[in-house]
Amino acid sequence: MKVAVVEGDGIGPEVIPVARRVLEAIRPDFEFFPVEVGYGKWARTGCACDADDIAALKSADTILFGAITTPPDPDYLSILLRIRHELDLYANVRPVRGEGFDILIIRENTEGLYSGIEWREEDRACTVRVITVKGSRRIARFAAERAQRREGHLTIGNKANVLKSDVLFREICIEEATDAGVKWDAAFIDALTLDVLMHPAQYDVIVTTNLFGDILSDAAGYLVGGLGLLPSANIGDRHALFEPVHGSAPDIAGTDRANPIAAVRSSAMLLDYAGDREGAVRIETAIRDVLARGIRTPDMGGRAGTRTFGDALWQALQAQKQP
């Protein structure tokens, strides 16, 4: 399998190393090469992302990918933005797993707040919210079939009560679950982000739209500690791409503090991708091992460093192999 390796900016270089070395630790026959792209890229090349990168990120299998700073540059447009875009990366996958809940928070990827439709004028800017049905229908659907593998209950995140766009979405995705017998509800977004982190076990898989969902998961991310342990995936019909949920924290860049746990945890959701389950299985029980021991990043109360954690992990999944 070809896996492309984009570092990324900021903490990217520091965490994507530990979670390729994971991969390299499990899967030694696998095919890695590296794509640079994203704000460094930019600031030293004047592009950020070219044809060629995108022709190189759509040869590979997989694709491991740090965190992408977005300056506040007008010039500057959103590398992650294009790449889904590009490769038809519709559906984002977060799981929040902590004692006692296990939630799947499923996003449209590709359209809503995100499609990428803005201008400015002298008295305002605008951005278009696009929902379409083919958008809507395959996200929709996408998310039954994963609750069809799971506890078999979806819910519904919207603002339909406000949004006639979300009125659309609602009504396709009630179609979807109901077609594949899949138990729903629909809730609205703002009571919902708070009944998740107020009753979490009462949650199995969750479907919205995409500026919703990235707020839904990032304020999700208080369940288990913090953005540092949150993996995601964003898959397409033929592509898939696994990211860290966290930025790319320049303020802590080079300092050996960053947590690697959720790049590590995106590339066990990169083994489960490929089909090697008991490889992902692998690496979040050399994760529990690590934090057993007592060794955490600061973000976690620890003094551990980055390579330290690193190495830490390296270990406890080289001591698997022993009998």
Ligand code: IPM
Contents of the next structure:
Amino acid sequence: MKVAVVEGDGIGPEVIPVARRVLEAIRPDFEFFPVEVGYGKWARTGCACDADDIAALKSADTILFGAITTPPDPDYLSILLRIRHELDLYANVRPVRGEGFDILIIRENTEGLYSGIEWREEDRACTVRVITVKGSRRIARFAAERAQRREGHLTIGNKANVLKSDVLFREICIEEATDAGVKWDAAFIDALTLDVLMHPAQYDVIVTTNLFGDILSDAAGYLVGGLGLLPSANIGDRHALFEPVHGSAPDIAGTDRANPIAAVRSSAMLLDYAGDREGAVRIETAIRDVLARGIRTPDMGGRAGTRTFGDALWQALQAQKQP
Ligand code: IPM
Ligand code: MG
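Having seen the form predicted alone, I'd like the form predicted together with this ligand now, please.
Below, the chain from earlier opens the complete complex, with every other chain and molecule after it.
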């Protein structure tokens, strides 16, 4: 398995080495190679991500991705969005698990309000929300399959009471859920967001459009104690990229205070994608063991630094190997 590693900017270069070391401990057979994209590269070379970088990412079996700071250039397109488009990573999978709840948010990752079709006029600016049959069908099918595998339920987050584009999205999701024999319901995204926070145990798989999924997944961070804990997978038919839900957090970068759990859990999702379910479980177990010992980063009320937490995690993995 060839893994491209993009540390990125801000806290990316602090949390990704922890995640990579965990992966290396479990899978010494994996081959890692670095790809540099982002603000740092832009500041140095004037280009944040070139065609060679995209080719390098495409040459990997999987990508472990940190976070990227957007350069202060009005014409600049988010590198992450460009990568999602160029690699056609259409399903953004964001699990939110805690005491008594296990939610899988499936966010459409290539269209909706992130269509990139936008322009500025003198007295207004427009962004076109594009929902296609093809885009909706593949994400709906992906989500319905996940719900089927979990013998669960699919909730279709939408705003079809206002948006014609979501009438289409909802229709197609219902078709796919019905075809897959999955129990489903549809809910308006505003009320749904509140209800997920109030009654998380009632939810299983939630499928929604791009921006709604972006907002819902950050809001759901409230359930687990913050964004420092939430991993994600960006999956397409040919490529897959794993990244923490959080951004580059420049305010705490370089202070050894970032929580590496989101990045480490993303590497567990990478293992799961690679078919190594056992490895993924080992990572979750190691995280649980370290937290149970009271080792926590400041966002979780502790005093451990990113590196200390990473060392403890690595030791917990080694300890698992002893009979
Ligand atoms: C996310 C982020 C990105 C998004 C940004 C950084 C472009 O918020 O992955 O949730 O909006 O998708
Ligand atoms: Mg976001």
